[in-house]
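What follows is a single chain, given as structure tokens, in the form predicted alone.
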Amino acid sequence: MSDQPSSASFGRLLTLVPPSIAIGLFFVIPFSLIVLSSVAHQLQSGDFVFGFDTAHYERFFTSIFIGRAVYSAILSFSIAVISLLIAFPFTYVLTGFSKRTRTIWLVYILAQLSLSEVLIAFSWQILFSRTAGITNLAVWLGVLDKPFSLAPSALAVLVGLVYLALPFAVLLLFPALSRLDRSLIEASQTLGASPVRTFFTVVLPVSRPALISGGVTVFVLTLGAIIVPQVLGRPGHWTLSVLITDQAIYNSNMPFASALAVILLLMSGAVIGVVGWLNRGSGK
């Protein structure tokens, strides 16, 4: 009888072996190579040799790349806020419909996830173009005198990334809002609170963990977006992820691209850590 718990523990331990191997092969090893190449010596031929050269990290601490990192963080934060402002009331209303209606809308939202970032970027490029874009509709309605192009611009990048992130925000919020105790809402309205006040004083506080996790997920997702900023924005609107691709592919500077990738990962980890710490501190 005493061997049964140990046998069960050993069996559960064995189930962790395949995922651990997969994580090691597909994350730890590639990331370790990125860290090693970030301190490698860059050769004039475009190749590099492993060593310990911090010049690539020192290059990051210039006004250009620091500015791109700050811009990327602000852009991703703005997209997270806008996406949640749209997704939260939409998801809250959606959970109040019948199961069949919810299923239809969820399938529709899941279908949006099948669209690649490339397709989204070029679709919005057409919608923002002068010849076939939405400004032609404004001309037809008499709002504008002549059509004009809305891309490339910072607004186009923002809209494209919000469109990319919105389905993720809805799907992240849906489980929490669908399990929301409706008796709390009924009790609030019974006590005389209006639906709007109930939404802000009951629904929002109860859904705070889902909002935080959804916001962090959208932030990290858009921080790594490449195609949308590159297609819909000018070089001044490029994020740090685009610069990583530019350094790795077009400039053949893999060590510097690796250093930027490490910094981008540290940015994501720092945001997750700070949010987790604040959330844990506020929960005490």
Second form
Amino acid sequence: MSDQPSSASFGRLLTLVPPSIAIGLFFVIPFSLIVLSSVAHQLQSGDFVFGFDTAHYERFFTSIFIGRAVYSAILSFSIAVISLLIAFPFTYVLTGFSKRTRTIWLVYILAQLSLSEVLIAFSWQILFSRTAGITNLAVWLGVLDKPFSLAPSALAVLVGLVYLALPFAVLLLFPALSRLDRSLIEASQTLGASPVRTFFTVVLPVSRPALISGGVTVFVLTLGAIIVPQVLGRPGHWTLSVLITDQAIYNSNMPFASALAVILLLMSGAVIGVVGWLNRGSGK
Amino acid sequence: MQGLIIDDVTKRYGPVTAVENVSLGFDSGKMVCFLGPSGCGKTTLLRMIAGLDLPTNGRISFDGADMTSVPPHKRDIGMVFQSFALFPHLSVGENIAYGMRIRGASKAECAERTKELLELIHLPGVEDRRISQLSGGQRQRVAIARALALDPKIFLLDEPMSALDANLRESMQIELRLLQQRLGITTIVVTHDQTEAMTMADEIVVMGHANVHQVGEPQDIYKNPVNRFVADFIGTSNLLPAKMVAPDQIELHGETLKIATNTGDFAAGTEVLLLNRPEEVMVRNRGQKKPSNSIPGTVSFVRDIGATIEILVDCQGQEVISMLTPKDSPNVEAGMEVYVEMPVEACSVLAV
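Okay, that was the form predicted alone. Show me the form predicted in complex with the partner chain next.
Now the complete complex, all chains and molecules, led by this one.
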């Protein structure tokens, strides 16, 4: 009997082994290699040798790439804000419906997650095209004189990524909003607040933690998207993730691609850290 | 027309009728309790007065103004919710001032009124506390202060004591009643606790199965329940099947007993229920002469808890309870053969 707690904790430790190995093999080792190669020497041949060379980071801070990093951050931030603006009212209304209606809508939203980013990107490319796109619909309705192409453009990238992020935003907000105490809303109304006012003074502030975690997830998710910006944007609309792919595969510059990857990771980490700090203590 | 008028109100949720053809009227300044078991429609009725639910049929008006379809935020009501529904993201002071801020009151006005309200509820100086730092009783007081902040015409409370422990509940009942009398505000409390209703109410509305069974002053309802449901729900009753033999006489277990009231005007031969209250019923030793208006029985249990002595008597398979005090010195014990005396003025009859 006396050895039961220790054997139980041994068993518990044992269950931690497979995920630890998986994380070690598939995250720690590759990431260490990325950090090492980001300070490696790039050779003329396209190959590189390990060493300590900060040239790739210097290149980042003196080149257009820093602008691309800022652009990526602003784009991802806008997408996070826009998806929350759409997802929050939608989810709020959805949680008020009957269980059956909610389930149907959630399955409908979840179904979209089964579509790959590639499929979504090319579908939007068709929708934004001159020959078969939505402008034809506008022409048919008499709004436009002749159809034109909407992609490639920054707006097309934005729309594509918002579409990609929306189901995630809804799914992240849903638990918090369905747990929201409806009597808070009623109390606010009996105190003279209109439904709109109640939404802004009670529903939004009470849901702040969910909004923040949803926003961060969407931000990080879109920061890593590489297909939608390539398919729906010009090179000028490419995000840092696309440029990393471009450097690694097409320019055979692994050290620089690695340096950019480290910077991207630091950006994501910084956002998560700052938001976590801002959100401290609001968990109760 | 002054006061609150509920005129033939019905509320249906699909096939379920929560409130059926209820008509009630209350004068301004009264404290009313909607009393009934859970699921009787009392909360639905309260929510319709608040405007949180709309009646399927009927009208609700206050001081002559029709309020049936006025949204809650335009109704001039204050409501305390069962869960208190305090805003977790606001401080105590901000919670109380919430309604005032919406009406555009200045910071200084709000601070002054909040201070005044916190003194009213005996909780001064907690403006800056978080809601999570308050105890259950303090939360209730804050919820009351918040509901009263705008001087509403009607003060509604939905099971306000259910989240409190028993001791606190009793003192809060008295405190709430005193507060209501001091402010003279029309108040409606929903409760399933008859002691709570008897403690606080000017008028009790006994509800059951979507209907109103009886409306009246607490003592009136206690003394003259109109039917078996009310008699069972309000206090403890002895209800014994009997048969009318004359307008003021019944036959029970072969004995003829006189009754004081026959409000139902039951004719001789009708099957009825004899009703009396345990505290009116006496237990006499068999050694004495058989008292008038009594039936024989056997003591089955004596619950002596000091302040009261409750004697359970088995009368031909039916249980009769007698609630006495030590001063009555009944001197009985389980198994003893006794006479159960039911004084004439304590006896009335109800329909079966």
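Quick caveat: nothing in here was measured; it's all calculated off a predicted structure. Positions refer to the first chain, counted from 1. Heads up, when I say rigid core I mean the largest set of C-alphas that superpose within 1.5 Å between the two forms.
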Large Cα move at G273 between the two forms, threshold 2 Å, rigid core: no
